[in-house]
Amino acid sequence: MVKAALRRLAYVVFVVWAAVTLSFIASNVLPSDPARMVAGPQARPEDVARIKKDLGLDRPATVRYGLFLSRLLHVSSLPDTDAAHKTCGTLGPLHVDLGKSYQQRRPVLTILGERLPRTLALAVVAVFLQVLFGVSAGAFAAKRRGSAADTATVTASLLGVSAPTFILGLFLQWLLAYRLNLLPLDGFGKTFADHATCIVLPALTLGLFGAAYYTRVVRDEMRAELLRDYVRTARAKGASELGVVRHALANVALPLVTLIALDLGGLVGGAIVTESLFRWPGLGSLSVTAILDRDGPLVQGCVIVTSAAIVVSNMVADGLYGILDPRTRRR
């Protein structure tokens, strides 16, 4: 178990390192000057040169890359109030430093700490709706295979999978916010009640989009399960249809775990289109802004969170495999 844990940890470190390295290379290959974007289009050349020096952009890319990696995770006895460690997050002597945003002039960790809980809340609610709608519709269609209800459910799921999320989001804005005036059009609000109402539309957009695919998966898996011998035996012994469906759903749980883990990891990384459409201040919209501003430290911070969320979600799925199906455990 120790060897397996170390192997997985090494895999996480490698994937995050590769993602950060690629983002660093991309930010340096693009023909743009972050110092010019910070200074503004009308800034004098000497002001741009001064800003470039302040940001450390006058150094070679290899030197900046080495400094970034050396400060990313380091050990220090100095507190984070020290001048050289003000951008660090500390866990005892262990320091994590993602640098300071070029545009916002604040530590990247602070900005990510503000945005991550909002994206995490959106991801959890969206995945809950995906599972709720997708599993219910899939089980309903499988139980009535070949009927008009089955055909209607399959058609609706195909439309849901085919339609881009922004089309669905715009329709929900028009219907629920503009026509019926039930929910805010977009934004985040100031109070908890505002947050709870503002999250409904973006979460519903992501939930319905994901539920369409969940419906297809659950329907196909359930149809196969309902034809197995144990189902016929259970019915012959007088088991209720609700009990039969419940047992069949338990056997469909394994592929669902994969979908849920991947969706949750991807959404924690940021639903870029949906967050931008609804002006939800999460990691997705932050990533777009950072890329457009050529804000290298902020882009790399978003990449680290995104890649780590996806890798960790895959590890959780692998762990759940062993619980749900002992045959998948490695000996």
Contents of the next structure:
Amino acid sequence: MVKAALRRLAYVVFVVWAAVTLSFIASNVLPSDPARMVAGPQARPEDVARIKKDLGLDRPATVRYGLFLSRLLHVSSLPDTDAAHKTCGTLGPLHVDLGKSYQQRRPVLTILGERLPRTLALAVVAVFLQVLFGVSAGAFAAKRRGSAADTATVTASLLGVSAPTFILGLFLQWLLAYRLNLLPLDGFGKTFADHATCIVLPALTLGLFGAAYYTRVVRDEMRAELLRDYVRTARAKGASELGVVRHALANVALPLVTLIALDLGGLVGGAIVTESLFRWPGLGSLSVTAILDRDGPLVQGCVIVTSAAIVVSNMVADGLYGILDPRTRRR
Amino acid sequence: MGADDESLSRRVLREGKTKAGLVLVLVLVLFSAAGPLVSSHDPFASDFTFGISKEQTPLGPSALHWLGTDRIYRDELVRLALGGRLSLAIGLGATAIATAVGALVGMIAGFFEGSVVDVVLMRIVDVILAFPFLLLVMTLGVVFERTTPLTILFTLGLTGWLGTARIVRAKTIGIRSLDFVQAARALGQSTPRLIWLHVVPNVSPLLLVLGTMSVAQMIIAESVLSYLGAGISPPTPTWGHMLFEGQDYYQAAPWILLAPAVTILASVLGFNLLGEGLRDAIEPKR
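Could you present the same protein in the form predicted together with its partner chain, rather than the form predicted alone shown above?
Below, the chain from earlier opens the complete complex, with every other chain and molecule after it.
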């Protein structure tokens, strides 16, 4: 048990390390100049050179990579107020250091700490909406198989999975914010009430898009379940139609839970398009600006969070499958 | 084989989804191919005579400009067609690369399941999959400084094969253990020959389905890249870039946004329908 857990942990570390290394290579070795991005297009060559030195970019990439890895997780008795550990996050003597953003001149860890809760909030609301819409629409269509309502649901969900989030998002923005003036166009706001209204459009966009897929999964699975023997037995014993649906749903929950775990993991990394479209200041929009600015440390920070979220959610999905379905449990 | 093929193609065409998808795709291809040739408008020239309103804003749909003019008074329709050539070419080209790489990796990994080769290949897939697709594509796109259609095509092609590789691997493992493959191997057929003669023909229907649906994903990815500012540099129009330009005009000139949005939606829907139709025909109904 402990051995298996350790093995999994090692695997997570490996994948995150590889992904970070990949992003390090992409942002450092390949031809693009972060110093010039910081200095601006009109800067004099000597200014660019000075900034390069400031950012430590005058050293060879291999040296910087070594430094980055050794700083990433190190042990030190000094507090984070010490000059050499200003960019560290500390947990007792354990220090995590992701460096300083080139553009924002702030510790990457601080920036991630600001952005992560907002992205988490968006992910949770979005997944809640997609489960709510997806399961009810899917169960409804399966119950009325072959009817006009079924066909309509299927057509709508096919359209939904074909609509890229930026088109769906633009449409919702136009309809709900511009035309009907019910919600703010975009942004994050200042108070909690602001946040709560600002989150609706991006969450609805992600939720509807995801719901389209969930609808199809739930409908297909439900249709198969409703033909099973236990449903007939339940009906014969006088179960109400609602009770029958509840029985069948319990069996559909298995593939659904796996999907939910995977979706949550993907969304924690940030819904890049949706966050950018609605100017939601989470990890997704952060990654975009970091990449466009060639802000290496910030990109690496984003990649660490994202890849960890994806690997861990994959693992959780696998684990949940084992817990929920005893048949797949390995001895 | 012949009779089997015939029934398959008939089955494919009987699917309503396939027909609808095929019609959508063909219309878009025809429109993109012929549009710039037939139209009397220059896609790169502003029309300051008939394409501009008294208030200096773009003009809506009219008899002269069927879909109106864009933000600098160029004909929207002919630009949509021209953009379609690029968007479709990138979608198809990137899919071709991604499917070829994915099939090769998947078949090799599947055929040597459990070996070092398989483990290494699948770890590579795991790592790149943990890297969000868009982040990866954007990083590569930004690294290339000036993005040409070719860099986008290769970036998408070389990052989009992961899912295909996984599915093909699973399928190959299944095929490898079938009796006739075991028999062929016992008779001393070499590994490349085994793969070519037995695995490839059995995997190709699956590749057709995956490929068709991948075209839709590639069209979306290209649009998203342009939309996020890491796409093909202007003035070359693509659907994604036109959408990006239209976004700021949806109050004054909604057609600039609507035209590319509807076109992207139609093309994605078309390829998805076609892919699902093919899948339903190839796979026995559940």
